[in-house]
Each structure stands twice: as structure tokens, then as C-alpha cells.
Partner chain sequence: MAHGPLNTASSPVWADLVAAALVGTERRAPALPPADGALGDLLGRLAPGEDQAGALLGVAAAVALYRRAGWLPPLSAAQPFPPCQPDDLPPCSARAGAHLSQMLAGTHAAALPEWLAALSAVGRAVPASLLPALLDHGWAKASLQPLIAPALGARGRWLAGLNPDWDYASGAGAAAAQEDVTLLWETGSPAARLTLLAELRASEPDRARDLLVASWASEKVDDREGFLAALAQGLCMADEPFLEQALNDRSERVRKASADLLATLTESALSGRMVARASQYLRWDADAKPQIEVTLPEEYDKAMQRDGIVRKPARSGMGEKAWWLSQMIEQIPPDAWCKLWDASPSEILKAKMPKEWRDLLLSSWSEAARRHGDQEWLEALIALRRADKKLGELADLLPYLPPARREALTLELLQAYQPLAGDHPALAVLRSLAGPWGHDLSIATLDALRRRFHADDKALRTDWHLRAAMLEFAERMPADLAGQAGAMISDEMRELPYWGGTITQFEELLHFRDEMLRALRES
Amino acid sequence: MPPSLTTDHVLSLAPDAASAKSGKSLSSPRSWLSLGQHDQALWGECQGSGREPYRTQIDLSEPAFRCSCPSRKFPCKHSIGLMLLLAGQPAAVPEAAPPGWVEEWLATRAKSAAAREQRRQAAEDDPAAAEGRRAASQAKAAAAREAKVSAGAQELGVWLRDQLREGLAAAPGRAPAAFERMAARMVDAQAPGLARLLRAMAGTPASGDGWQGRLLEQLARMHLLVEGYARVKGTAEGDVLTAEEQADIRSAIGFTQSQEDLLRGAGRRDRWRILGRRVEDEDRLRVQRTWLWGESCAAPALVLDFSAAGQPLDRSLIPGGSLDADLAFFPGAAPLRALVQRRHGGIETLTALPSFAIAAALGSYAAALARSPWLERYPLCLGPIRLAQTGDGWLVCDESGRGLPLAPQFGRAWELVARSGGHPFSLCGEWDGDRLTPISAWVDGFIDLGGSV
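Could you give me the structure of that single chain in the form predicted alone?
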């Protein structure tokens, strides 16, 4: 056992308090069907809820972890429990030859380490040649991915036509299994954006009245995306797409752009009001959306942050504040997503939220959607408004009498009514084309609503 492996050291590796607590409950030999250690390797089998036991293996030299359990946390509770057992009761973990499943993992890690060392040594010996090989490797990988995505997009196009041929009435019987199978195929095709859209679509047939129209719109939009990518690749005839339109399509499919390159370009300086943020779990990631509004440009911006395996998110953009900063926008026909490129001073307290009538706010959304049909969310800053309760839920109503429905999951409508005393106030939220999810309000001061759904 490495001398640094103590109980305190192990607990410091836990992604959160709940994982540490669960790991402690597994730090007894009776929790494990098999145990073993050899040199720097540690392994064990723990019976979970499934038929087969979870296989946990740890390379203590780094440490590095692998476990067959479905946990999204890293290290998982089984890895923590196994290390706690070794740290507290080393005699309970016998010395043994690694089983085949551990040997295979260690051999793979050793091979990867040797390859990294070989590349590092080659780069030191001949930097120019190493850079050429790296560029060639990247180009080869990019071409291979394009081929996979193209094949996947063609298969998805056939699947979309099959859904319409079989009829929407049969969709509830096919969902969610058919959508999940096609989403898994898109993951294999290295098109994660398409996979995410398919998984979101899987719940539409069970979303209540009007699901047929919503599903048809989603299918049509995905068909438009697939056809657009075919034009980008030159495999379909049609109008020539601009560079910005091509960037939108590639982003929606799941291609990424180098943030380093983006930050080296020109930024847009403004005083940005920090409207609010939402955090959601998507597959194995936590996604944080922080919405900003430029005071001079009168336009929104979206800062996205991602975290995996229990890692913290960037919380430096505090809702209810304003920041003088340069933002670097990702290319697109209706640029929305951005990175904070340079800050000019600290965050100041917000004095008001931007406020527009519902018709004006929806007009801005419609203009952006016309340029980029794959917008999934758009910020609406409304005011003065009141909330009104109907039989179907809550509405946001402005002085013209126009209303928008609130997302049914929003649970603080009564609180806003009480705090406003029935008087008009300002409200900001995410609009998905059907419902508004509030993220902040201004009622005698800023109210953060981002964690309320």
C-alpha cells in the first residue's frame, strides 16, 4: 500500500459528501465478494442490484479508477469504499495475482503510457516533425469523423421518413425505445447533438395534449438539420449555405470549435447584465446556462459551462450583477453562445432588468429563429407583467393583455404574486417556443429563480 494512502487522503478524493458516506458503508470486508492487491493494483467485486457483481479496480500509483457500476460520479462509492478498506484494514485485502479483467485494464494503461512517452520523446527530438505528425493525425481523425457523421445522418434521414410513413398515431407505442436506439446509433456515429435531440424527443408522445403537433415539429426540424448537413458536405443539391449557417448546422450536430482559437479573435465589449442561470443534467454531464444581456447592443448572450464526475461548475458570473467585459461569440447566423474573453473590473450590483412587451420580445426571438432554426432556448425579458392563474396553469400577461404560459414545473408563481402584491414587475426566462421557464425577476430588487425548476 502506498504510504500516502490514508483514510483522510481517500476521503479527499470523494466527489461529494454523499459519496464519502456511501464509500464508508462499503469499507468492510463483508461488503465484498472478492478482494485482492498486487504491487500498485487493487481490485474487488461487490454485489449490487444487478445479477452480476460490480467489478472495481484501482491503479494506486496515480490513482486511477474503473468500476462497472452505473454511477456518474468519479470515483464512485465502490472505489472509495475499496480504498478505505485498504487504508484502514490492509490485512483484509490479500496479496494475489490480478485476475484477467484487472490484468487487461493494467496492460491497456501501460500501453497508453508507453505511447505517450514515445510521442513526448519524439517531440523533444524533432519538434517540427512531431507537429507535422500531430497535424496529419488530427486531419485523419477529422476526416474519419466526418465520414461517420455523414453515414449516421443518412441513416437518420431514412429513419425520420419511416416515422412519418408509419404514422404519428403509432409513436406512443414506439417511444421511447425506438428513439433511444436511434440516439445510441448517433452516439456511435459521433453526432452527440443529434443523439441529445432524439432523447429529448422520446418523451414528447407522453407530454400531454397537443403532443402530435410538437412531435411533428421536432421531426421536421431534425429533417431540416439532416438535409442541411448534406448540403454542407456537398451530397445534396440546393442553395449554397453561408459560413454562418454551416457553423450553426455543425454545432447542432455536435461538432465543437476550439475555444483557444475563438478567444484569440475579436470580442464584443459591453456592460453585460447577468440575468440568471439554469443547471440541468444531460446524460453524464451537468450543463450550466448563464444568460447575459448587453446594455449597449441590446442583445443576449449565453455562456455554457459543463462538468462531469461531480466536478464543480464555474460560478464566477453571479446572477443579479453586471460586468464590463469582452465576449467572444461562437460563429453562427444568430450568434448567441459566447465566452468571456476579457473582464474590465469586477461585478457590480444590477440596478434593473431589461423589460419589453411580450410582442417585442417574441419578435426578437422570431428573428433569431428565422436565421437559426435550431435554437432550442432564447431569453425573454418581459415587463411590466403580472401573473395570472388559469385552469391549465400560470400565464405571464403584459399590459396589452397578451399572455405566455409558464413551464408547469415552475413552483414559485405564488411567491412572485405575494411579493409583488399584484403590482406589475419584470421577469426574465428561457423560452423554448412553447413555455417560459423563469430564471429571475425584479420585485423591489433582484430575485434569483434559476434553481426553482
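Here the structure is a predicted model, which is why all the values come from computation and not from measurement. By rigid core we mean the largest C-alpha set that fits within 1.5 Å across both forms. Positions refer to the first chain, counted from 1. First, how it differs from the form predicted in complex with the partner chain.
- After superposition on the rigid core, the Cα atom of Arg435 is displaced by less than 2 Å between the two forms.
- When the rigid core is held fixed, the Cα atom of Asp16 travels 2 angstroms or more between the two forms.
- In the core-superposed comparison between the two forms, His38 has its Cα shifted by at least 2 Å.
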Given for the second form:
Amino acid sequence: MPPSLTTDHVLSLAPDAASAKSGKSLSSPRSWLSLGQHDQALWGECQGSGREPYRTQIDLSEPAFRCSCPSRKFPCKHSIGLMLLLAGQPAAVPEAAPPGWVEEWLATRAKSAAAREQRRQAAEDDPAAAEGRRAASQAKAAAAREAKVSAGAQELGVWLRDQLREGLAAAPGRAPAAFERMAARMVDAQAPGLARLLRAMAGTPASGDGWQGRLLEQLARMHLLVEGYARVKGTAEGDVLTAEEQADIRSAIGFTQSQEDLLRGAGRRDRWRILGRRVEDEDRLRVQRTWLWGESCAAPALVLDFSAAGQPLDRSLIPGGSLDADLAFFPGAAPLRALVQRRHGGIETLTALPSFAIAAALGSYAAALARSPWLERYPLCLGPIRLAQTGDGWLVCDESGRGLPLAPQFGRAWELVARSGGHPFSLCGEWDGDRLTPISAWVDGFIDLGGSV
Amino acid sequence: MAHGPLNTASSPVWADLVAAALVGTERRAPALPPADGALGDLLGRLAPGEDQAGALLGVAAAVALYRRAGWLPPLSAAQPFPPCQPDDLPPCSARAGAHLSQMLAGTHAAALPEWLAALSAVGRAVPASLLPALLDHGWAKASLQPLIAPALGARGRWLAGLNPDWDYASGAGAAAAQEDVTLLWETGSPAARLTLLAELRASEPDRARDLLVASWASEKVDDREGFLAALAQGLCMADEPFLEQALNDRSERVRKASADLLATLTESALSGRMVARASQYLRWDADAKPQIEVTLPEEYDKAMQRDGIVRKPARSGMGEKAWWLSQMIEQIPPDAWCKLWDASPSEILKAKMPKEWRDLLLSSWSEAARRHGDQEWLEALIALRRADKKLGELADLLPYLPPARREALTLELLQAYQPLAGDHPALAVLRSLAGPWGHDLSIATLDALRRRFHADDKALRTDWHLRAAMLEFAERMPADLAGQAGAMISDEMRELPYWGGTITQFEELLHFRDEMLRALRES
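Okay, that was the form predicted alone. Show me the form predicted in complex with the partner chain next.
What follows is the whole complex; the chain from before opens it.
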């Protein structure tokens, strides 16, 4: 946890807006029958609708939560409320020795942490034996999948050419069904990345003015991917692709990289500023993108987290903080996605956001795009900028007078105008090649703009 | 889209490719675009052989990436907002801000007016981050606008001026800030001008009126009516010439508004005319047993029309002539009758009246006593209604007395009857009694509520009237009674069928108000 717990940090832990709201209503001392804290833990008893009061306890070192309430949300509203109370009125929670039920839980946690460490140690001591057992069975499955994906990609290549042969003018009549069918075919072919791109494309013919150009660009980019994969497999001739380029293609098609292998490799140590995050629902999966910025490498990184509906996401990278850590990057021509390999110390409070002129920030994007054409999103750190309103929506303007369009879904532009008072400030956002979706800003301090609350 | 990142029309090469893709390669073979440099070399290697569709896709992929990587946003004609003036008020504390944020999200929203008033009282401003949500809230809820305006500070006023939805607040504080009042008056939106006029009226009443007089002829009917209402504050005889002029207005609503203002000035010519007019129809017979004779006006004349008497009855079941008479009586300060007849209010009210006109006289005098705030008449009317056992009428009279007196009377009423049920005469009075209430009345009300819940009679479950009243009470009782209220309510009461939720809400709202006012005082 950051040294000083703030209300914003706590709210960023809430799984959804409803939990944050209920949490706020429990953030007053009178909602609690008993309260207490010591250097590691925070606890309280809250009278809910049940007969027995709910026992809420929080291990502040991670933080980790436990509550006896039946809520399936995690952390539950009681945990949120208890932390909000601590953040808002620290004096209301007395220092005390933990009662039995807290003591017990903390002891269990310490024990399981020790067991985990032991297992990790064991795997490190004898990696070869474990590896060998796994490798044999995996190699067979992998070969079968490669064959399936190859066949699917080949089929997709023919389908793409068919679209162009018949002409895109016919697309609005066929979409979205034709795209959905092909997407389903790619799911069968075990190429989920291709399926996802096809599904995203299904809405393009109905997306209004200029759809023709957008559709051609999407089809062409997919063609590039299919052709690239054929070269990876050696079924087509052409330039030899580097290992990094091959990795980009495989990951865009939907092959996953073993995270364990990655974590065993070398990491890049830096002080990583946590710029912000966005959470989006894709199919039945919730995807969280946390964007980082390395202070000495002056380059971005992306940490992805996935969760099935209702399950908690990893919220340990708190926007507005910074972290001394080793990051393991997924291989690629313009490496962006990474895993936190090892932390050196806790999260510290950020003192500034990186900020660049629009042209410079787009220059980094262009360089990354040139190396990795399937790049879908890239963080832009802009400043000093101001906002301008036009008939078509909001623009982020820098001193050069250039204006970058904000995503129309972004609902907090007026709040930024109010907070900045019309003075220049810094803004970080996710650039999708067309529009910027802000994730954070710096106006007399950090402002988290990406959370769902 | 003017700011669309990549514009098809702006790039002929890409437009050609899109055109070729739309037609389809089987209808027309695509022509490859010419290009120089590295892109030209790359495109040269993609020359179409047999596979025309594949070549078009390849070329499109290369050109699309080339354009996207090289794209810079155009220089924009749009101007960022000009920076605002330095803040004139410090923002309230983070905790007070959190309370506001909760209310704006819909929790305990009933306490928002009190919060805004308390904020202005401690000389703090709304935190910048919450200004947009608050201004939106005021846009949807016009009754809050007069409270929002003083809580904004320089930054809020600046912000309100940037969004047409919020301009009701952009005139706020301009008068105090010595900004260019005349310019704002001449160019502002109707809502901003109304705010400006009301504020200026409070500080410089004559200047406000002169501003209005100068532009009066060119104002729209709806605006004229609204502006007149703003003059009610600080009304004095200096306003009479203008208001008398406004009686010639073509609009009936404007004439009525102007007449209503003049009528509150007892010295005004209109008051004199109205007394002279009405006294033709009410005659006082000062016998040993005094009585009042009533005749009705026969004709609706031009003079009546000019003095704001409306021709068509607004209340159903009332004849035209009776309607005219009642409007006259309502305009006249009731004290005028005492002078005219040399009698006290209670003597007048006890006089014999024609049975058919008694209700009309009493209701018109009640209205007149309310409008002119005549204590003596209000007291006499209350005594009469109590003697007549018409307790239902008290809710329209009691709230107009000064706070201490009205609460003492309400307390008396509350304790005279048991239990506090939906049909209790004090309940209607309590519901129309504005807050904040004093401690005595509040504690007595809490006690009456406690006894009612404790008795848990049969009618309690369906006592919707009392239930609706509970939440109003929680808005009006002094917030520092929160602890005492909590102590008076037992767990059994919180679990009463149908009632638990309301009782909890009552407690929570009181507690919230208590915390919110504390946070503001501490900030």
C-alpha cells in the first residue's frame, strides 16, 4: 500500500460502481459495532441484515480482504467501507491488539505464504524434472493446434480475397452475419485473435461515414497478418521474419506465451510510473489494461489482466503510484506487454506524469506501429495541453495548435476544464489510432480517469 | 468529420484504393497507385499477377500503415478556453466535498439546499472537480439555482459561462465582483440576466430597477414577468412609478405581477384605489351586534383590468363577480379594514356575515393576512378556526407567523391530541412548517413519533401520510438532535413491518446532516 491511504486509492479497489457507492455509505464510524487497527491489519464488525454482525478484516500489506458477509463481490462493500473510513477519518479507528478472529486469519495467511515460497523454491531447485514431464505432453498438443491454425488462416486468406473480388459495396448487405460466421470458423481453428478481429470488424459497415475506408484498412491489416503467418510457417515465400516479428504475428493470431517461461527470463528493472488503467468487457471476459512508464528507459509498458465475469481483477498496481520493479516483456518487435516479475519495495506516490508535445508522442506511436503493424493501442503522455470544445466533440490542444480528438465516450472533459481552470496541464490516454481515451491527468496532483468508478 | 483523424478525401492514393475495393477486382482490374521512395519500392514488389485481390489487399495494408504512421493532427481552428480568474474563495474540505458528491449521486439529496446555504455561510466554494456535476444538477432543478450561484466562486462562474446549459449561474457574483454589469445585462442569456438582476437588487436596489427600466420596452413577455418577480426583494415606494407604468402592459400576467407588488406597498396609489373599490362592496354596520353587508361588483371595467384583477375565475365553483371581489380583498392589507371600520380583527371576524359569503370573506382575508404578513389578523383567524373546530385550515395560517410563535402554537396543538396519526391536526401543520425547527418542537415531535411507534396500532401500517411526513421531518429538525433521535428509536421500531425502512432513512438523513454540517464548520 502507498504510505498514505487516500479515498481515491480505496475507490479504485472497488469491483464496480455499486460497491463503491455502498462502501461510501458504510464509511462512517456509526456503521460499525467495533473497529480496530494495528500496523498490519484493519478490522471491524458491521451489523448487516443477518443476525450475526459481519466480520471484516483487511491485511494492509497487500492489501488482502476477508469478510464473513455472503457477497460474491470482491472486495465487498464492507471492506471498501472500512478502508474508506480509515482513509477519511484515521482517528476514528483505534489502535488495538487484534481479536482472535483476526489473529487466526493473519496466521493462516502467513502459513500459506510460507508454503507457496517452499513450492517455488522446490521448482527452482529441480526445474529439469518438472520441465521434462510437461514438455512431452505439450509438444503433441501444440503440433495439433499449429495444423488447425494453419488450415484456418489459409481459409481466411481466401475469404479475404473473395471480399475484394466481389467488392466491398456488397458488405453492408452481408454484415454482420458473414463476419460472425468467419469468426466462428476461426474459433474452431483455435485462432481466437483472428476471431476477435473479425468480430470487431462486423460492425464497421454500419459505422457511418467513411466506413468503406475503415473496412478496407481492417481487411488489409488482417491480410498482412495471414500472409505473415504463412511466412512464419514457411508455407509462403518472401522476407525472412525476425523472431520478434514472428512473436507479434503469433500473439495477434491468438497464441499465448507461457508466463512462467517469461518470468524465468531476464527482466528490465526501472522505476515504473503507473499512468492509469482501463477496464473493458470483451465477450464474457473482463480485460484490464494498466499502462506504465519507465523513468530511465522512457518507454511505456502494458500489464494485462483478465477475469471471468464477477471475479476480481488484480488491483495491486494503483494508478498514481510508482514502483521499482523488474518487468518481463513479452517478445515482440516493439515490446509493450509485460509482467511484473519482481518488486523492489512498495508503491510510492507519483510526483509528476511524463508529458510530451502531440507531435513527439505520435512520433513514438509511429515508430512502434512501423515495427509492429498490429499494434491496437498505445499510451500517449501529453502536456502541457488544454481542452477545446468543437461541434464534433473535445480536442486536446498543445502549444503547436494541433488538436487530437478525444473519444466521445469520455465523460469527464468538463471536470478537467473545471479543475484546470483553463490553464495547461498533463494528460495521459490510450490512443487507438483514431481517438484518445484519457486514463489520467495531472492538475495540482494525480487524477485517475480510467476507473469504472 | 472535421477532426476525423484520417480523412479519405484528403489523400487521393488511398481514395483510389477504396474506390477499387468497393467496385471489386472481378469487375475492374485495380490500378496501382504511383508512389516514390521507400513506399514506391515496396508497392513495386506487390505488382498484381494472377492474384489481383491479394495484391490490392497488400497495397492497401502498406498504404494504410504508411498514412497512419505519418499522420499528424491538423492545426485546429478551435480555441482552448481562456484561463479563469484566480479563485476568490477557498474550497471546502475534502470531507465536505465527499458529502456533496454523495448528494449529487442521489444519496440524501434532500440535504443539498442546506449544505449549499451552510457552505456560503462559511465562505467556502465548491471543489473544482464537483462543479460540473453541481451545475448539471442545477440545470435540471431550477429551484436550487439561487443557492448554487453564491457557492460557485470565481472558478464556478467562469465555468458556468462556458456551457450554455449552465449560464443561469454565469451572472452570479458579477455584481459583487464589479464586473461589467451593463454589458452582461445587455448581452447575457435570460437566465444569466435574471440571476444578475436578483443579485444587484440585493446590493443596489435602485441601480437594478434602473437597469430594468432602460430595457423594459424590448423585453419579452416571459422575461418581463420573471424580472418583475426579482423586484419583490427590497421593494419600496421608489419603485412605484415604474410599476404603475407596467400596469399598462398588454400581458395580463405582467399586469397581475405588477399589481401584486404595488399592493404590498400600502402607500401606493394602487392600494388606495383598491381600498376605495372594495369598500363599495363591503359595508360595516356598527350596531350593538355588528354585521357586514356584502354586495358584488356588477361590471368588469377597464380600471379593474389595469389594476391586475383577472376576469375569468381561476378557481372552479366560483362565480365571476365573487372572484373579482375576492381578488380585491386579497390585494388590500387587512389592516385597512380595521382603520376603515374602527374595529379590531377579531371584532370584524366575529361580526355577523351573510352565510353565503362567509367562506369567501374568510379565505380572502386569510390570503390577505398571509401576503401582508399581518400577525394580528393571522392570530385572529387562527383563533376563529380553532373555535370553529376547522383545524384543517391551520396549516395555511400557522406557518406564516414568526418562528417562535408558530412553533409554540404547533407544540400546543401537537400535545392537545393523541396519537400522532395521519389525521392529527398538527401533522398537516408540521408538514407545511419550514425548517429549521427549534429544539422544543423537534423533541416533542420525536416523542410523539416514539409513542406512536411504541403503540404500534392497527392503522400504523397503512399510515402513508405519517410515513411521507417522517422524511420531511428529518430535513427540518436540528441536525444536532441526530444522537438523541437515535437513542429514542429502539431496535423493535427499526424492525416494525412496513416501517423499518422509513425509520432507518429518517435516522440516516439526520445523521448525515449532522456530519455534513460538522464537516463544513471544521473546514
